[in-house]
Each structure stands twice: as C-alpha cells, then as structure tokens.
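A single chain, nothing else alongside it, follows as structure tokens in the form predicted on its own.
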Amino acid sequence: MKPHSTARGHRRPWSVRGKLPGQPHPNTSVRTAILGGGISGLTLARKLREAGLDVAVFEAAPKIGGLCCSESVDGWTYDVAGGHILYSKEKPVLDWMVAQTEGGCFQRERHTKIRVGDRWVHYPFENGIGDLPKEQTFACLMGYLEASYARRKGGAAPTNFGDWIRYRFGEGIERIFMKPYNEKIWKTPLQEMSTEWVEGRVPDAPIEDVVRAAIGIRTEGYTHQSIFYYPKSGGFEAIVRGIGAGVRDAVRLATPAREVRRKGSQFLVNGELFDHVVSTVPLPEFAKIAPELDAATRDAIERLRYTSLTSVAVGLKHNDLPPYSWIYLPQHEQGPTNRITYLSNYSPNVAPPGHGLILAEVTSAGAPRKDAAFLKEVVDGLVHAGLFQAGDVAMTHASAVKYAYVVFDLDFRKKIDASLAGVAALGIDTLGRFGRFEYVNSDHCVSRAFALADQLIAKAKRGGAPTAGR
C-alpha cells in the first residue's frame, strides 16, 4: 500500500495493521464496518475508536477525503469539489475541526461579491442592490416591496422554487440574479424544484435592510459566515487528514465495499463479518452493492437527482487579486462558471510564491467535462467577466466529482424517505451528504457523526450489537 502524500510532498504513512501509540485497544466483541473514508466516515471511525470499539473503513479511492479531497499539481493546491470554508454555528464542532487540522488553520474574514456586468455587488444580493446601476436598483427595490406587500395580503407560498423566487424577492431580483444564477448551478428547471431546502441556504434579508441597501446604507447578511477558517497548507483535505490520523490502521484504501449482506444478526462486507454497518457512500452506489434491497427502495434511490461538478483551478502569473473570498457569476456571458473562489486569499501556500490561484466551479446534470475546449470556455468566460487577462494564466487543471449537489425536485421528500427507510430496514445506518442525500456542509457531517457515534457507543456499552435507527 502506497503512503498518502500531502500537498507539500511530506509523507504520512497509513499503516494497514497494528495499533497506533496512545490508542485504546479495540473492543473486538463489536465490530463496525464504515463504508467511505470521507469526513463523515472518518469522524465516526475516530469517535468509535476513541471509545475502544473496533472499526474498519472501506475506501474505494487510493486516498481519504471524499468530497473534501484536494489536488496538488506542480506547487498548486486546490479542492476538487469546489471552494470549501470551515465555519459552524456549533462552536464545539468548529473548535474540534480546527484543532484536528493538519498544520493548523488561518482565520479569515468573509468578503464576498456578485459580479454583474462590470459591477461588484455586495453579497447577499438583496443587501447589495445599491451597487447596481440606478435603474436596476429601482427595479429590485420596487419588486421587493411589491412582493412583500403581496405576501402580507395572504395566500399560500408557492411549493416550487421557480415561482417562490418571485413570490419572495420580486421581479427585479429574480431577473437580474436569482433566476439566472440558480439555473446555472442546478441545471434543472426551477419550477421542478421544491422549496424545502431554502431555509438557511437562500439569504433572506429583512425589508429594512433592502431599503437601506437601495439608498446606499451598507447592510450585512449571512453574518454567521463572516469569520471562517482554512488550512494553512494542503487544502481542505488537511482537515480530513488530521481527523483520520487517529484511525490510519483501520482505513483500507483502494478497497471498495463490493457487497453487503445480512448473516443472521450480523453483516458480511466483502465476505468479512461485522456486527454493524454504516454507509456514507452515495445512495445510488450503495444500492449497487446491497442485493437484499427491495425493489421499491431501489426504484426510489434510482430516481434521486443530483448534479455533478467540475472544479477548474486557474493559476495566475501574479498574485494581484481583489480582496475577496469568493464571488458569484450569474450571467450567461460570464461563461459556465457559477462561482469562483480566490483560493490564494484563503492561504498563500496554495500557489507558488508570487502567483495567485482561483478556483472556478461548473455544475452539470450529466457527466462532468474536463476537456481542453471546456477549460478554454471557462477561462474565456472569466476573462470576459473582467477577472483577469488571458495572458495572466500560468496553468489550468480540472477535477470532477460525480456527486456534488442534491437536487430537491418536487417528489424529493417521498423518494428520500422511501430510500432511507429501505436501507434502515436492512439494519444499516446511513451518514453523510450523499449517504443520506442531505444538503449539509462539512461541519454538519461532523456533528451528525458525533451524534451517531454516541448512539453506537451507548448500545455497545449495553452489551449488544448496534441496530439501525436513523
């Protein structure tokens, strides 16, 4: 087994046997198989191991990380599943993740913009409408006021996202930002999407802030993201490497779970016996390895929708970047990119000295692209948006992930409830963004792993093998 290499070339071996110094001897009377070595699976493994339980992590890739992986190319380091930041409303979770990060973290202030034409518009958009040309500011303000008045008159809110946008924000904001941006990212007709996911995900400025913004009084929204953390080196993967450091001997790299079956009250994973199984792999992939799933559950899982993502690293010959964290690109003429991250502003160590690195994100409903024509289209769009000159580009490199965003279509709740119930009926727990098809960030994944670990530890202490109950 090859050792795992960090972004800066230092090697951290992942032993396949033996106990690491300081680790408790595992309680082999209860064995748990964890499918997937991303942040959810490794956090769960870490907590179970710290409680003295025996775990084995099956990871199909040659290294850990999952959606939190980073890529290193000739001195450039970027995150393969788009621009990640570390923040959380749960301080114990945030503190734990920062403390685990290999090499430590930088603390940064969020400075986020939306690029509309040649304007930098404050984020969230409703808090920045005063940065638009006056006619657009007027259209956004009037639409917002009219929408607010209409809501106060009563009536049920639309149940599809497309109609909800106008209902909530009005015609101006819908036309200039919300509709084109969300069409770019979701690659799904907005009328075919539900609204169950919008709370906490779509900023919702009070009407007073929107009026203030329109007349030039700066207001702030989404303040829980105002301070965030990012690893000093190695990309976001440094967090996962730190979490996984305590369970290296339990992680089986390049070892996918190929079959999961019941055997009485226990389970066979690739023919090996375990008392409990927790799956963090995407539900459609789990269905391929679980022959005992019933037909109704398979049908529900197969109909779940998601988008894929291509992350394009664009290295620049200079580091003369604007002082922003990330920006949104809603307009078609800005190319296929919906968001870019100024990654060098997170950490100067992601690029060679004197160079800058930005990361462009492009979603797709089908197979993600990485070909040369696609990369040129991305770069040309960013040049057209006025973000840099074509001659500034020193390198481009792309990575693609199949599962990036959960698409909350109109029958999502029915499908996901049936899917999770069918998996739970086998006695198997599920965890993670696509293990449960939840729109969660890394801190949510850690928090949920903590909660599940507590349940499994409590059951093990009572003397019985854990049973699925999520």
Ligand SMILES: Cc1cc2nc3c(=O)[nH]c(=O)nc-3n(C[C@H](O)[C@H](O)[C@H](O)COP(=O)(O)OP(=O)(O)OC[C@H]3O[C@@H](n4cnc5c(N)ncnc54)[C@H](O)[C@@H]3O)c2cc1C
The other form holds:
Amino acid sequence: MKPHSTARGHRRPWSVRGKLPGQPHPNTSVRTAILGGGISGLTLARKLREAGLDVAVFEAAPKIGGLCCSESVDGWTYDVAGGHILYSKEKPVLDWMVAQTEGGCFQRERHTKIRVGDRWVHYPFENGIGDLPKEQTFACLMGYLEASYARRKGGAAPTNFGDWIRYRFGEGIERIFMKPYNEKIWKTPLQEMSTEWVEGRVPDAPIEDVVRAAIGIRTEGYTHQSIFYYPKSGGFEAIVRGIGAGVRDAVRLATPAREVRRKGSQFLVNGELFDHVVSTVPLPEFAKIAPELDAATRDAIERLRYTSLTSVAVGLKHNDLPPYSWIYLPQHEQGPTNRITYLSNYSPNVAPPGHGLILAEVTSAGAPRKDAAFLKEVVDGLVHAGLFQAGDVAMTHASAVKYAYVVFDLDFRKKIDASLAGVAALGIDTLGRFGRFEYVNSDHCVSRAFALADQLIAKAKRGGAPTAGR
Ligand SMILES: Cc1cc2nc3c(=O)[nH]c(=O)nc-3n(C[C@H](O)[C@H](O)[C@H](O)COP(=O)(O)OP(=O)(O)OC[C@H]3O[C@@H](n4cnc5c(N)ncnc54)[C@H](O)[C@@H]3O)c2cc1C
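Alongside the form predicted on its own that was just displayed, please also present the structure of the form predicted in complex with the named molecule.
Up next: the whole complex, starting with the chain shown before.
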C-alpha cells in the first residue's frame, strides 16, 4: 500500500486545520470515531486531524499504545508484547516514525542466532547448519538436497504448513528446528495451518548457500532488518507517545466503545453521534459491541484463531550479555520460551546501570499465564539453555496480551474475507493488526493508516460521506 504522500518525517503544526495551499477545504464538520488508541488508531487520528477533520479516539485501556506499550518497573522498562524493533522497507514511513519518537532512537545492527544445545547457530537456520554438531549438519544437508531433488521432479507444493516444511527444507531441518520451533510459537498442529503467510517471513535459501554453510563457508542469507531503530528511553512505547502527543485532546482513555450502531447514514458510538467509524479493535471484540452484525459474519469472526502472549522480563545483576539482538529457542528443554530479546543491547536505559535486561516470549492458545510457577518454569528453561545462572537474576516481571499472533489455519482466508465484508457492510472501516487480522508490524499499521487517511480526507474534500468503502 502506498504511504501517505505528505509523510516526509517533519511535523506540521497541530494548529493547521482545513485548507492546505492549493487544495480544497475538507468538510471539517465530519466527525470520525476511531475505536482503539494503538499505533493504527493514533496515526489515523493524527493524519485526519492534520487535515482539519474532527476525530475522537476511544481507548479501553488507561493509556495509549496497545501492543506497542512498554511497562516500567523499578528502573526496568520492557515491551509488553515481546521485543519490538522499529524497521520499515518504506523509507517515508520509517523516517516519520523515527521523527515522532519521544526522546529519539538508537540505530542498531541486527545480530540474531538460534540456540541449539550449547551452540549459537547462525540465523536463518539453513545458513547456519555448519554451526551444528557434524551428525546434525549432515542430516540437515542431506534432507535439504533430497527435498530439493524431489521438488525438481515436479508436483504441487503442499498447502498445509506442516507438510510444506518437509517439502521445502527436508527431514533434518524439519526435525531439529522448523517443527519444534513452529509448534512452540503457533500452539497449533502445523498440518492445520496454511502456507499463505510464509512468503517473506520464512527465509528461502538457495541450495548453493546451504551447501556452503554445511562446509563452513559463512553466507548471510537474510539481510532484512539488518539495521533497525529503538527508542533511547521509555521502550517501544516512546514511538506511540510521540505520535499520540499531537492528538492528546482527542483521545478518551479508559473509555471502551461499548456499542456501535447505525443511525440513518450516521453512527452512534456509546450513544454519541458520528459521521464515520473506523475500528482498530480486535475483530472478536468488535463483534461484541456491534449488535447489527449479521449472524454469518459473527460466526466467521468467532472462528478466527489467534494466540496470546506472555512477555517475561528477566533483569540480570550484570550486563555481560552476548552481542545479540534476539535469539530463537526451538528446543523443549529450553522451557516454553520461543524467543529472547536482549533488550538492554537495544538501549542501556531500559535497565538500572550495570544491569542487563532480557525479554522472554511465550505464546499460548488459551489464557496467557503470569503466575509464579510459570515464571519459574520460564527462568529454569533459560538457565538450562545456558543463557545465565539462576543466581544472576535480579528481578522478573510479566505482562500478557490476549491478541498476539494471527493463526493462519486452513480456512483462514474464507473466514477473514467473510468477517471483513460483514463489517464493511455496516459502513465501518477496519484497520490494524487485529482490526483486520493481518500479520503486520507497526510500520505496516502506520503505512495503512496513512493510506486510509488519504482516502477519508479525499472524500471529505468532495463533501461526501467519509467511509473509505474498501
Ligand atoms: C510478539 C510480537 C512481536 C512484535 N514485534 C514487532 C516488531 O518488532 N516491530 C514492529 O513494528 N511491530 C511488531 N509487532 C506488531 C505490532 O505490535 C502491531 O502490529 C501493532 O502494535 C498493532 O497496532 P494496532 O493499533 O493495529 O493494534 P493494537 O495495538 O492491538 O491496538 C488496538 C487498541 O484497541 C483497544 N481496544 C480494544 N477493545 C476496545 C474497545 N472496545 N474500545 C476501545 N478500545 C479498545 C486496545 O486496548 C488497543 O489499545 C509485534 C507484535 C507481537 C505480538
């Protein structure tokens, strides 16, 4: 989607309302209700406000940010939905987000590894198989060659993720990394998942690189996100705080949208009249507050699957961390954690001086856990993985989010198309990671918010009803 054409990383004063030079006036009497004050809702509010439109943001939580929130406890700061980095392929979006960030950003180089036994394996795994014990290197290489040979003979690629892994990577990589890691993160039988999300997310190494890796010649394999940004202080939330600063007066905190219904060509949100509604709240939550949704849409939304997440911050008494950004933990004996972020390598300001902070991510299919027994299980797993000693731990703290990852099960496409069509039929626009059940990062949310704002502003200028009508 094309970013907003005026996003150039510089701020426009908030007092700018209505006419921009050479442009027609938008209809400033149009009132838009934005449901949800995460990065999607706040960015949209900013852009509409900058064009002189009237917005109100309903946010259920006592603070803005949603999945981009960070938590600060006794001098430690961590991101509540796992380790976040700021990165975008769209330079105007990246520049805008960096420019918004309260207190500015550090620029960092990505170093990622996979922990297998006591070894650090280069990421992506196919480019790191030479880092494994020789028997495992052999099994991975042999399987990769066999899979590649079988593919050349033709035949359609499997459409379920579980079978696709074997088809794409072969038995060795499947057994040692892909299957255990993906089972840990998705909490869903892999044969029940589709492959529609893998492109651009599961690296795809050429066979020459895998052979090179096996005999010890280093190949990079993955240059995506090689440089990223992270706020200097305040955690990832500093980005949304900067974005939200310009629309503070429009944001209603601790004010959930409890009911949305039509009134003629307008809408009532909690009984208040608006011309237009954009929902960024997770679709299952939206279904609860939209009594006019038809039964088929409601049913499709109810069947959408997702995982929840617990983020466990582990504060260490020292800051002697390996030089990594984040690492993957595929093995069962490493405990329930699938990924660790070395957060104090992003910013030293997230931990008290002389201390280190790492962040463990654990997904769940049901209610996420935060109890003491669970935290002990997480820490014991990390100690077992050789990441630190039990006596190094200075503090643990956990946060949970209900909606973390969209699960792309086999009938996902059918369900999501029906869900979005049903909401659109009410005349309501949707935006955001769970507002549309898309596997998107915060930069994609910003880019999509820019694009939607453009459409709504254009409509308002024509004097028509503002619904983007996607
Ligand atoms: C584990 C993990 C790692 C990630 N890593 C990265 C990363 O490294 N980089 C990156 O850029 N992105 C990353 N992301 C993605 C990023 O967090 C999301 O794409 C982004 O934060 C989604 O923003 P949103 O505004 O669409 O949704 P949300 O942040 O979910 O916002 C929705 C808002 O709606 C509110 N709400 C819910 N119900 C109601 C109601 N009834 N009324 C009013 N408000 C309501 C919620 O409180 C919330 O604030 C990651 C996500 C996860 C889970």
